[in-house]
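Read the single chain below, which is given as C-alpha cells and is the form predicted on its own.
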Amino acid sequence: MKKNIVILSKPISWVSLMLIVVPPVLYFTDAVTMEIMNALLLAGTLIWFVTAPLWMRGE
C-alpha cells in the first residue's frame, strides 16, 4: 500500500510543478487571465505540498 502511494504521488507532484511553471508563461502570452493563472498557481502549490512529502521521505 505504501509503495503504491509513493508511485502515485511522484507523477502527481511533477504535474503540480507544471501547474506552477506554465500558467505565468500563458499569462505573459495573454493566453489566460490573471484570475485563472492565480487559481492554477494555488492549485499547483497545494497539490505539491500534499504529494511531495509522500515520496521525498524515503530519499
Given for the second form:
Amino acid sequence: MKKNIVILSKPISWVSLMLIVVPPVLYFTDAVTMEIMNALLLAGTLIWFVTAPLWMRGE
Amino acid sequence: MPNVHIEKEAVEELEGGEYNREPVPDKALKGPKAFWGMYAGEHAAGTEFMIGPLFLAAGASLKDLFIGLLIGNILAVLTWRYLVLPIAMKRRMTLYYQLEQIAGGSMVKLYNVTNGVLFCFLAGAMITVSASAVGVPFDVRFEVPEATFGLSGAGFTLIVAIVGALIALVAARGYNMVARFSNIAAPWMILVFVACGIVSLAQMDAHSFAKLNTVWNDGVEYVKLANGSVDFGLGKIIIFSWLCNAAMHFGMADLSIFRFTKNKSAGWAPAIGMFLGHYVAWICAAFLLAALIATNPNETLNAAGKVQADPGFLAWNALGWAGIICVVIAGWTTANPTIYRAGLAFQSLMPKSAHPVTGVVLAGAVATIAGVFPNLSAQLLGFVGTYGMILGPIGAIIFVNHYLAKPLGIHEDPAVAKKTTFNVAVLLAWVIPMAAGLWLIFGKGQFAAYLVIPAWILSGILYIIFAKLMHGSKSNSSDS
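If the one shown is the form predicted on its own, what is the structure of the form predicted in complex with the partner chain?
Below is the whole assembly, all chains and molecules, this chain first.
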C-alpha cells in the first residue's frame, strides 16, 4: 500500500509542477484570467507539498 | 545571495561530522551528479527575491543585466572550477580543518564567529523578506525608512519579531528537518521564479524584446525621478555577480563540498546554481518590480516617495497566494539554516555548561533585531560584497599555503609545524586588508564587491611577508 502511494505520488508531483509553469504561459497568451491562473498556481503549490515529500524522502 | 548558501558539510564540521578531521577516503567520494543536484537547489533562495528587483532600483539597464550576469556567472563558475576544486581534490579536507592547520584552532574560532555574525545579518534580511510576505494579507506593508537603523511601521516590526522568533525556534530544533524541507521546496521554487517572470512579462504587455526594453527603461527613469541619480553599469553587474559568492569560491568555503568529488567535472556543477538562481531567478524577480512600476507605480513608493523593492507585495501582485507562500518559504529556508550555523559558531565560544541551544537562540535574537531594520535588506547588494570582502581573504591564505609555501620557503601548515593555536601572521594578513576594505566601504562609499579581489591579493602578499618575518624561512628554521 505504502509503495503504491509512493509510486502514484511521483507523477502527481510532476503534474503539479506543470501547474506552476503552464498557467502563467496561458495568462501571457490571454487564454486565462489572472484569477484562474492564481488559483491553478495555488493548487499546484499545495499538491506539490503534499505529494513530493512522499517520494523525495528516499531520493 | 549572493547566494550565501550553507553547506551541509559545514554544519557537520561544527557538529563533529564524518571525515571532518581527516582527508575524505576514496570509498566516500561521490560522482558529479551529486554536486549538480546540490548546487541546483542552492542558489534559488529568499535573497533572489530581494536582489533581482534591486538591480532595477539601482538603475541597471536590461542589456547590461543580461550580458553582465552572463559574464559574471561564467567567471564565478571558472573560479570554483580552477581555484577551489584543485585544492579540494588534492587535500580532501574541509576549509575549517585546512585553516586550523595553517592558523590554529583559536583562529578558526575567530573566523567562525565572524562568519556567524555576518550570517546573522543575512538571516535578518531573510526574516524581513518573509515578513514582507506575511504582512500582505494583513495589509501591513514593508516600508524602507531613510535611516539605516530606522524602523518600518509598528505592525511590520511586530510581524518581523514573530517571524524571527518562529524561525529561531525551528532552528533550535535542529538542522535536518529544514534541510529536508528546503530540498523538497527547491524544484518548485525555481519554477515559481520562472512563473514570476512570465506573469510580469504579461503584466508589462511585453510580447517583444523591444517592448520589454522600453518598459524597463521607463522603469529606470521612474526610479531616477523618485530616488535621484542611480547607476549600476555593466562592470558593476559583472563584478557583483562574479563575487557575490566570493566567500564560497575565493574564500574557499566550498572546499568542504568539493573534497568529496571523484572527478574534476564536478567543478562545473556551480554553473547550474548560478544560471538558475543568479540569472533566471534574479532577472525574473527584477521583472516583478518593472511590472509593478509599469502597472501601478504608486505601489512601489515608500512614505518618503522613493521606489522600494517590497518582495512580498511584488510576488503577491504577480502570483497571488502562491507568490506569498514562495516568499515566506524562500526567506524561511534561507534564514533557518543560516541562524542554525551562526548559532553553532556562537556556541563554540560558550562554556560546556551552557545550554546546547543558547548559541542558536542568541543568533536568532541578533538576526531578528537586524530584521526589524528594513534598510539592511534594502542594502543587500552592498552587504553581499562586504561579506565576500571580509571572508574572501582567508582563501588567499589557503592558496598561498597550498601553492606557494614550498617554492617560497615558508612553512606549509605552520600551526601544525609550530604547534600553535593562534597564528598571528594569518590574523594580520586577514585583518589588515579587511580593515582597509571596511574603511573604503563605510568611510568612502566604495562599492564593496570591487574590493574583494584587491583584498584577496593583498592578504596573500601580506601572509607571505608575515610568515617569513614571524616564522622565518623553512630552511632557516630547519637549520636551527
